[in-house]
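Shown next as structure tokens: one chain only, the form predicted alone.
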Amino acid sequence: MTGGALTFGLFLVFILVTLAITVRARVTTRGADDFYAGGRTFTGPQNGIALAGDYMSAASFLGIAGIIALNGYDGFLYSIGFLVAWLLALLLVELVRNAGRFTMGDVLVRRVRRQAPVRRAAAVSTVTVSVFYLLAQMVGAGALVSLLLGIHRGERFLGMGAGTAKTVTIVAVGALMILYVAFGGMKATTWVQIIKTGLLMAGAVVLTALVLGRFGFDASAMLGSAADASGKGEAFLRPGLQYGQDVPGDAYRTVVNKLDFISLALALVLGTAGLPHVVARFFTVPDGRAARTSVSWAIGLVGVFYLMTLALGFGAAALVGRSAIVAQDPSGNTAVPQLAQAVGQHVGGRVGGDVLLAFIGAVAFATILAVVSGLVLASSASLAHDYFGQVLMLGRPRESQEVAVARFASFLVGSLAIVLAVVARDLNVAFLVALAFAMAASANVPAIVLSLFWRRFNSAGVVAGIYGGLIGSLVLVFFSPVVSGKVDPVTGQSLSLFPTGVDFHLFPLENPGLVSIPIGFACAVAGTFAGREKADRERYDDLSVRALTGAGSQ
């Protein structure tokens, strides 16, 4: 059996197991509590494992290790940024859990008089952030699974060419995520996340142990070998290869590079607490204490995982080599699979390499599938609960109606993501992940934080903050070098979405967070003072007591 066929077989096993879970979850899902929040029956540790799974996407597992393998210390900074983000989440999680019920919109309307515009804004922001994040994950899935199955340009797999296989992969991932969400709701999605996290941690532990074993469990020896094999020498172990680069003789470009790195870090750190699928998971536990336990478990798992990505990244640089990694994928996303094959071959020959590669490939597939399911669920819940139930039906829908709309909404959002991902399958959409974090940090975090802590805040401020942060992020990215005007100084090829010769960029940074996050807060404050509505102090006091103590929370 070839490595590709073995990987495909493990994919099928994972799909069959998760479909069985979905059928079981469908039988026990009866109302809105079950569909949106899994009946609030998950324990803190269970939800913490699922929460860690939501956060440890394919971009984390494969992307960060790849960045470390190619850029050394700067990739390590990326890992630290993701980990620090959880510290902010820990500060907000119990308050958000106590204040809300199913969605971010529930938290925001708790203390305002005019709920309809706030619900609409929350739904628009949730769907927009989720679709951008979904698109990046699904386009990445097409490219990644094709590589892991060994489908290269000019080759065929199960009678399909590489391009067709990529499209089929995107459609299959999209169809499965719709199935999980529409039939199993939060129960199925959570158990898929728990299984995926178990597989991911097991795969990372085995691979890390094998890598460190090659160097006699001497981390210094591994780092030295990685620096030697990188072609960068000691610079590989110091900052500046990828982010915040100094450009000799060009002070402006040097400053822009450093500001861009700060902007990216701000979006990663602040955006986590505003990602819709992360916020939605806080409501699956019975109380605020369990929510805090969830985050503690998630921090532990995420911390251990990102420590292991250091060994995987530097191990790949040392054992696979930069040239082999770049030859397979210039962005380094296949560094971990290549590392798995290398250490597997060292232990068990060709068969050992194929088995370990197949296992890591299946883990990557499970990771993608679980994360996109969480995103679709968050979007469909906001559309059905915030917009249909509370705006169109004036807060008086039958529970069965709302759940039926949520199932239909998951089909709509999933189908939209599939179509967009197929259209964009050959584009470099890696920037969309950073954009999704920037939008969450600019639109959602100001609204959540000011709702919880500013007595004067009102509905006009919530709406202005959400739309201001959202539109600000999108406009800044549209006029950034990500979309036009960035050219490789060596090859002259375009590094933007538009081809060489098209240049309308006005904003110098590739990551908008440094400007768009202050815009979000400024719009929220300006909207509050410009709005005619007076803040409801009784509602704010009720929210404060509820958020801090959990009294009256559901």
The other form holds:
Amino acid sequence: MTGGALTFGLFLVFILVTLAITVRARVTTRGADDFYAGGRTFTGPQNGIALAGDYMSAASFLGIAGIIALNGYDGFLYSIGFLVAWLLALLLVELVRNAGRFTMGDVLVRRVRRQAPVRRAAAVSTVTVSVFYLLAQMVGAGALVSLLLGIHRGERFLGMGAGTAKTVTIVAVGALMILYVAFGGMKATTWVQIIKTGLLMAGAVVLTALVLGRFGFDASAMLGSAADASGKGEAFLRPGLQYGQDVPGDAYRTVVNKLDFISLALALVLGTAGLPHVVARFFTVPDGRAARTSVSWAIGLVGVFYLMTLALGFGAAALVGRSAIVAQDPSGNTAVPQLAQAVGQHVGGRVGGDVLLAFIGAVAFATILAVVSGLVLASSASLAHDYFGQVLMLGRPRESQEVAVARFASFLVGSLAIVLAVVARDLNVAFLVALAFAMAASANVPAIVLSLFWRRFNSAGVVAGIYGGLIGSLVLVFFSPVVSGKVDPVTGQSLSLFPTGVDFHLFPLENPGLVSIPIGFACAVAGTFAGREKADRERYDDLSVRALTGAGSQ
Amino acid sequence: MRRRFRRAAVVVTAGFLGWYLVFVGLAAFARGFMARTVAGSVNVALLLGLLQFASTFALTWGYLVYARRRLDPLAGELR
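Form predicted alone already given; the form predicted together with its partner chain follows:
Once more the chain from above appears, this time first in line as the rest of the complex follows.
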């Protein structure tokens, strides 16, 4: 039980430190610039560290290492997609920073004639993507914390069973994220993010060094022993254990599996540059060059981090072993905490194991808190700035009014996320992250890219592209095997959201990206031509000068 | 300047998307090739994966240098 108490103590320390930062940030947050963009005083490197933090969610820290530990090489494919995606962000970041002010909506309206429908679409898309992503993180938080405190399977902590602990965790995480955002705005959120990235990188470096040390710093030896321990031999080090499986004798299923894998890869790569909390962070720096610097810092940090997930994942497979990992959590999310305990024990005995486990647990908790805060901030900014300020108040709200609405919106979005997450606390929501990426790639990326690069694009095109991509990906997922009709051939249990027997799936792929991204682009183009409204050439030229040079941007 | 930026953007995008899709395609359809051993427990798949990391870093660095040398001065003039 010492391990659980120690973890809990470290949670408390992190919460106290970040609340102190929030109070400080509250004092210096006055206008909209401060609230939405942290006063644009963050330097490129600072913002880059925060950007990397926004991106490295608990899903990538614990999830990817877990997939590697259980399925070997296929988890690494995830890491690669997540990293390569940043090159698109690198190309777009300066233009987006220069063209916009606080939100994606600001970028999209810069060159169109009719603002209101575009703003509305941008707000709808931002909030939808954020809420799906939030839900995944918060449900994950509930499951994770009850595991870390050692209260899964009947054990108790502070008198709580696992079910209560999940609910309490979700509500506590939700309340904290609302506090950070509503009071501290972008300043507090960014500092929370910077501290968390520091903790996460430190934890990963220590663990990686300890793991590699166990194998005499011979990576090949580690891989070999992971492959032996996995019981799958060499296949463990090759693609294909989980994604794009070959089904002998069923050519159709084989092709579907492979397309599904390619679809996932595509959404990962194109989705990043459209994630609301990533886009929101492009605006916190003083100019386009600082924005470029921040993305290059993010690429460096994210790259080094994902390289370390290799050591963590394969190390866990070798040192903890598949059966021990699956016994704690069938999806592998506890592989890294278990690895921490194992290598800690090797170095410092029982106490060493507990200390390292507690530290990694606290890092995971900090990660969840920081990422959800970024999401809530992005959606409340869009609701207040795009919808309230520009659509309802026709662009004439007082700044203090708009910030007050943004604070209130963060309560609304946060509370909605808490309620949904409590309702969904026992569902497997891992697919929500993939869905959020697919929606960002199909709805936001076409609108952003075409706004910046296509002279003929107009407001009808923006609106059609956003709704088309959003609805397209939602409908495809609803009629996919994720929601109904997927049955485990061995046990006969349902692998979908609906129980066995309910089957209305029409679309074979679990990841919609391969179809929904082209739908998003096609709708944007079709909308442009159907809209018949002439594009405003002058404003487009204005936009390109501003985007490329930063002239006139704030 | 627009032309220069677009050329750079097209080169970088084509480079990373193409190379990434080739890699994903290999992972899906060329399992035998990916499984070949290079040294010890390291196989082609792992090596290509690490190369993806390396190429990402290289492209980032290349773009940063290009932007600093060729784009920033032009942007400065235009402002």
